[in-house]
Structures are given as structure tokens and as C-alpha cells.
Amino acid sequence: MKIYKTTKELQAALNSLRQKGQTIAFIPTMGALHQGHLSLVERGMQECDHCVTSIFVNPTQFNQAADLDKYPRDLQGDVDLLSTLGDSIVYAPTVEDVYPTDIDTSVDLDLGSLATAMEGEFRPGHFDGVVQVVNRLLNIVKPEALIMGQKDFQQFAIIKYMIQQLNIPTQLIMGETMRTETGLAMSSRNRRLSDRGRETAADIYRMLCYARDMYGITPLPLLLQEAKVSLHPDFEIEYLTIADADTLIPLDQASTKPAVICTAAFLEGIRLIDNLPLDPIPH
């Protein structure tokens, strides 16, 4: 396990590896790691010779300063967890290292509907911060492969668009959502739920599976209504949307193109997100 806290140190180490013809995979995280993150690191190790995991709580993607302050930070715990996978590289920079005052790290990119739907409606400016930090980290690491999780589907779609528009020479790979035995998507936020809350939270996956199974059979407005009603009453649904998988524009009827059902809901004051891909319906 090698830990680098400055861009200069990290890049020197990566340049040495590249001089030997070795390839680099990259997993950007904000720490508070769990098995879902480890699955992405394992995928990175399969794809390339080495894997870099960044642990950086990015201030530009938080809408509220209080949310930034209370975000869990446990670098040693994260490093210990990563060490179970064997030899890997950790990049744990400071804010000043990622955003030095002598470099313009802003990204001029119109995200259109990708950033205004779903998460974007309730977290204005969030994805501008995501694009800024991922672009900056890609410029630092310059990986052959970028591994990101399916659970944050909207984020994945936006970074895919960014890579295409900016012609970044990195392959983007989606890692599947890791789930508990009950189907709950693994998340750093789950640790803030009570035992009862974690059991109740599994209702999200059951709801999404129901919608997936009835997609193309039940008209979409009715399907979404039935799905919401099926969710445990302790939930407060922020959004439940079936959208085009590429543009994230909400659909009003089942599509012959790939689609995705996405949701965000509060339980015990904790905001949980999840999604499932929907197969195209036959022409």
C-alpha cells in the first residue's frame, strides 16, 4: 500500500510505472469506503496493472457547508480497508493540492438535461462540482481506465458526456451496484440508519424491481404511481423517474431505447438513492 498526499509525489510514482509500460486504473472517492468501493478497486486491478484510489471530500459539490462539515472522514479506516486487497495506490490530497490558486480548474461545459433532471433539480450546482473535480483528478492521474459505480447513475452519465466532449483519453467503465442480502444498495450513508431503518430501506430495491418487471406492461404514469404506493410509508420520496439512459430526459411511455428508473428518498432523515436499468421494449 502506497499513500501519496501531493500531486507531485503521485505523478512521479505514476510516471515511473508508465516508463515500465504499465497501465493505471482510477477510482475517485470521497472516502467512508465500503464493499461497494472495494468492488470498483478490484475491477480496476483487473483492467490495469495498477489502481489508484483517491480519497478526497470535494467541497465544490456540496450545496450546504453543513453537509460538507459532517461528511464522514476516516482516512486510516479507508486505508486499512483498501489494504485487504493487496498492493494499491492511495491519493489523499488536500483541497489546496487539488485546487491550487495558480490553476483554473473550472470546466466550461453545458450539461443540459443531464444536470437539471433528478438530482440536479434538488441539488443545483452539484454536478458542476462533480465535473470540476473529476476532470481535475483525471488531469492529475491520467489513467487508462476510470471506474465508477452504477449506483450514482446520473453522475456516471455526466462523466461519460464530459469525457466525450473534452476528448479525454480515458476509458470509462461502470461497476455494478453492490447490495446487501436484502437488496439495499451499499452506501456510506447506510451506517447512519438504525437497524430497523436498514431493514426498511430494502423496500427501495423491491420497489425498483417491481417497476422493472412491469415496465412495458403498465402505462408509465400508472406504474410510477403504483411503485410509490408500494414503498414503505416511512419513506419521503424526493423523486421517482423513468428516463432515457443516455439523456436522462424523463419518459412518458416505455421506450425502444435503454432506460433507467432512478429514485431518491429520505428515511430517518437520511437521503438514499438507487436505480435499475430497464431493457428496451421490442419495436
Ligand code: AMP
Given for the second form:
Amino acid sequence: MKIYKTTKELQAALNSLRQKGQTIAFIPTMGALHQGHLSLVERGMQECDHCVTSIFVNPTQFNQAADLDKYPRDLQGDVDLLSTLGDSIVYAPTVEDVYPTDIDTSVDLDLGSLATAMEGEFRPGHFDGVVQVVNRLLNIVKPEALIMGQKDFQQFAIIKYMIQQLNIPTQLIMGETMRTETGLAMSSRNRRLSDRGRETAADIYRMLCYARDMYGITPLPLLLQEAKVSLHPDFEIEYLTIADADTLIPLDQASTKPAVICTAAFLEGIRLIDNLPLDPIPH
Ligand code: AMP
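Having seen the form predicted alone, could you now give me the structure of the form predicted in complex with the ligand?
Below: every chain and molecule of the assembly, starting with the one above.
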């Protein structure tokens, strides 16, 4: 396991690997790693000769300073977990290293409908920060493959769009959502839930599965209503939306194109997100 804390050191190491003709996969994370992140790293190791995992809590994607402060940080724990997978590369830079004052790291990209619905409605500016950091990190690492989780479906769709629009020569690969035995999507935030909360939290997955099973059978407005009222009363739902999987424009009826059901809900004051893909309805 090699850990680099500056761009300069990381790039020197990656350059010498490239000179040997070796390929690099990249997994951007904010640390507090769990099996979901590790599954992406394993995928990266399968796809390329080397895998770089960045651990960087990106300040520009938090719209609330308190959320940034509360974000769990445990570099040693993260490195210990990653080392169980064998030899890989960790990039753990400082804010100054990612955003030096003498480089313009802003990205001028109109995200249109991709960023207005769902997360975009409740976390203004969040995706601008995500686009900025992923673009900057891609510039630093220049990977052949970028692996990101389906867990953050809207984020994935936005990064896919960014890669297309900016002609970035990196293949984007989706890693499936890792869940606990109860179906709860693994998340760094789960560790802030009580034991009881973690049990209750699995109800999100049950609700999404119900909606997936009834998609194309029950009319959408009614389906969403039924799904919402079926959720455990301890939840406070922020949004539950069925959207086109490519444009993320919310649907009002089942579609012949791939769709996705996405939700964000608070439990014990912790904001949880999850989603499930929905198969196209036959013509
Ligand atoms: P994070 O550091 O948690 O913001 O996420 C870093 C990457 O891990 C993103 O591409 C996420 O989509 C992905 N990720 C987070 N949770 C999971 C999960 N449960 N299964 C698979 N990938 C995940």
C-alpha cells in the first residue's frame, strides 16, 4: 500500500507506472470507507493494472458547514481496510493541494435538468462542487477507468455527462450498490444511526422494491403515494421520485425507456439516499 499526500508525489509515481505501459483505475471517495467502497476498488483492480483511491472530504460539495465538520474522518482506518485488498495506491491530499490558489479549478458546464430535480432541489450547489472535484481529480490522476457507485445515481449521471461534454479520455464504470443483509444501502452515514435506527433504515429498500414491483401496474402518482405511506413513520421523506434514467426528468407515467426510482429521507436526523433501476415497460 502506497500513500501519497501531494499531487506532485502521486503524479511522479503514476508517471513511472505509465512509462511501463500500465493502466490506472481511479475511485474517488471521501473516506470513512466500507464494503461498498471496497467493491469499487476491487472492480478497479480487475479493470486496470493499478488502482488509486482518493480520500478527500471535498469542501465545495457541502452546502452546510456543519455537515462538512461532522463528516467522519479516519485515514488510518481507511488505509487498514484498503490494505485487506492487496497492493493499491491511496491519494490523501489537503484542500490546498486539490485547490491551489494559482490554478483555476472551476468547471463551466450547464448541467440542465440533470441537476435540478431530486438531490439538486434539496442540496443547491452540491453537484457543482462534485463536478469541480471529480474534474480536478481526473486531471491529476488521468486514469483509464473511473469507477463510481450506482448508490449515488444522480451523481453518476452527472459525471457521465461531464466526461462526454469535456471529452475526457476516461471510461466511466458503474459499481452496483452494496447492501447489508437487511437491504440497507451501505453508507458512511449509517454509523451515526442507533442500532434500532439501522434496523428501521432497511425499510427504504423494502419500499423501493415494492415500487419497482408495482411499476407499470399501478399508475405512478398512486404508486408513489402508496410507497410513501408504507414507509415506517419514523422517516421524514425529502423526495421520492421516478425519473428517466438518462435525463433524470421526473416521469408521470411508466416509460418504455429505462427509469430509476430515487429517494432521500431523514431518520434520526441522518439523511439517507437510495435508488433502484426500473426496467422499461414493453411497448
Ligand atoms: P462517498 O465517499 O461515500 O461519497 O462515495 C464514494 C464512492 O463510493 C461513490 O462513487 C459512491 O457512489 C460509492 N458508494 C457509496 N456507497 C456505496 C455502496 N453502498 N455500494 C457501492 N458504492 C458505494
